[in-house]
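One chain comes next, on its own, written out as structure tokens in the form predicted on its own.
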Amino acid sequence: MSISFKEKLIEKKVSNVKKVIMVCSGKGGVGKSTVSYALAKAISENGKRVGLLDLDIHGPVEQLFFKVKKGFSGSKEGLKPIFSDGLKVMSLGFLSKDEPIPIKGKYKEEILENLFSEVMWGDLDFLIVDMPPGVSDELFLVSRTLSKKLVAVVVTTPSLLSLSVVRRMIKLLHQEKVKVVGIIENLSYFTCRCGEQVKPFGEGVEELEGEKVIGKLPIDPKLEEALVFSKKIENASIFWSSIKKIAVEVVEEIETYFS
């Protein structure tokens, strides 16, 4: 099938990034977007390039999580995405504000490819893309246009009704031929300080449809005031270590599929 315009000045833009990381979900309200800042965050602590692309068009949440007054330049060349926290980072949000985005059809269409067309990225290590939840023209123009360095992490919580929900996206990526790299349980137990592990949604599994859990991430009740207020989220500690580790083995699955 051949490509559009569009999807050949995608191709164009991130010809210099090696690789797209694709965090996805079946559902809202499972963390993603944080956990795509967090992991966006962690690699690059371990000396790697990277950016992160807010793909939620609806309900844009990266630009809260960094400490930006100004909005992006541009030129006739594309746009310049935000240098902010050691990540290079584009959002509508950083445009929108607090505003809704109320479009839909061809028009949404339009501004997903413009926007995704339109950024110059740059020599990037890994691109992380943070889709909106569910299945949507987004995945589809993603693992079209993206498909030769393209792999997904999938996010999730550990009810039943998030892993059902969960399941079927990780179908759909096996049938768009998209690696999967691991799945990362988010929300998935905390600490009292008698030292018990409480699991308040249950066990969650080990693995779904053939693909492991990478890791799972505990409850931090200082996430919220370390990601939106302080805008440091290495206070939220207990989060943040465990956030470490798993991006240490998302790039080694990665590593290995792609020698």
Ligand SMILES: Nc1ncnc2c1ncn2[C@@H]1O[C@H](COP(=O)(O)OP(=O)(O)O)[C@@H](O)[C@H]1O
Given for the second form:
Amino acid sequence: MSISFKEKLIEKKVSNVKKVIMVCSGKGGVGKSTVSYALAKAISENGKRVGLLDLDIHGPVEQLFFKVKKGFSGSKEGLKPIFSDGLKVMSLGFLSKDEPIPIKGKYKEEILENLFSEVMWGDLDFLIVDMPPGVSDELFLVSRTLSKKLVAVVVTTPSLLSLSVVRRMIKLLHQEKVKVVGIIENLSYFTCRCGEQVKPFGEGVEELEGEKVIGKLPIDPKLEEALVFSKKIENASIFWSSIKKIAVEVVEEIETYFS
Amino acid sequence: MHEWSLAQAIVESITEAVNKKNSKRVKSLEVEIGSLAMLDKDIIVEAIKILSEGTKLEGAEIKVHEEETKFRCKKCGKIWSFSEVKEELEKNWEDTKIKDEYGTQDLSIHYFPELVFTMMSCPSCGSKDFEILGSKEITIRNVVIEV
Ligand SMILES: Nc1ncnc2c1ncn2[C@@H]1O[C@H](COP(=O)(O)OP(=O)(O)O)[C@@H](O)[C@H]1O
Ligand SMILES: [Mg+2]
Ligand SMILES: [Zn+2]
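Moving from the form predicted on its own to the form predicted in complex with this ligand:
Starting with the chain above, the whole complex follows.
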């Protein structure tokens, strides 16, 4: 017989991770990476031990949110993630400079598996997984290997284009029996100088496919600067204060679900 | 250098499979190691032996095949091997190397062999559309058991 031992490795690497939160959407550009980082940061500031895994292997961006550029170290057991900003973080962005990452077909499945089988997360309350757009290998790998401790947070914008893609994603999550903690509606509105609330992408929704919207995030013109230049998310105070509230709710929902 | 964790997962996976089949012991197994992941063959074999003590794997014959990883460009058909480009990769990707507890600096392909698609192109036409021939890391085959 031949033997596959990757599952065993994965099991060991996440054995002390209590819960895994997959931040997904199906749609690109809706704020999955931003929300993943911000949720990780907000939850860790509330005293939890949090890891952040960038699973968008073709377009990793999580490395941009951290001041450090290096810091992995190897050991007998595997690869220790970078520790920065109170978070343990793994992104192929740290290892690929600005070069393309054109990993396709079965090699893609294998690197995704290796991302789970190599990284030593140690003790974590939450591992937040920033998902790529689309529904394919990543989603199935995560739901197959981590099912017992997995939940999903779904990100959308109020736009019908986004909602129609996200609806399919939620159906798939239901089919794969992944618990949806809630939907975060991003880029929902901004408040004009005159005080009026403007909703450029539409009115949005309160629920979708039976899952409720647990928070609406405003458009914050300071976000880009805060995240990638000063690397102080609190500088984007409109966005930060909203996501902090959502983070509390996400943690509460997860704790109730598993209790 | 994560050979120990690989060996441990290998031993545990085999023992579990063997126990499920209710067999007495493992007679032999084949370990195929491709050069791309730059794994240390001796450490792997040693670790498998040590970790097998007291399990149904103890005393099994371990046949090791070391294989040079090769690549084939899908655009121009060029075939080349890892050893031809290794030195260049070591130089070009020096700044992304990962230091282990013994101070050894490993290329990231030691952990993620698939990153070779980022680090290398076809030496003939420059394309990234190549495939990997043979083993790139470690494969366990032909586990023979005694019932
Ligand atoms: N609430 C927001 N306000 C302002 N800009 C935002 C907001 N959410 C996301 N962005 C910006 O939108 C872009 C895409 O976000 P990103 O998180 O990369 O999306 P995804 O991961 O879904 O592709 C980024 O430049 C990000 O800074
Ligand atoms: Mg993203
Ligand atoms: Zn070529």
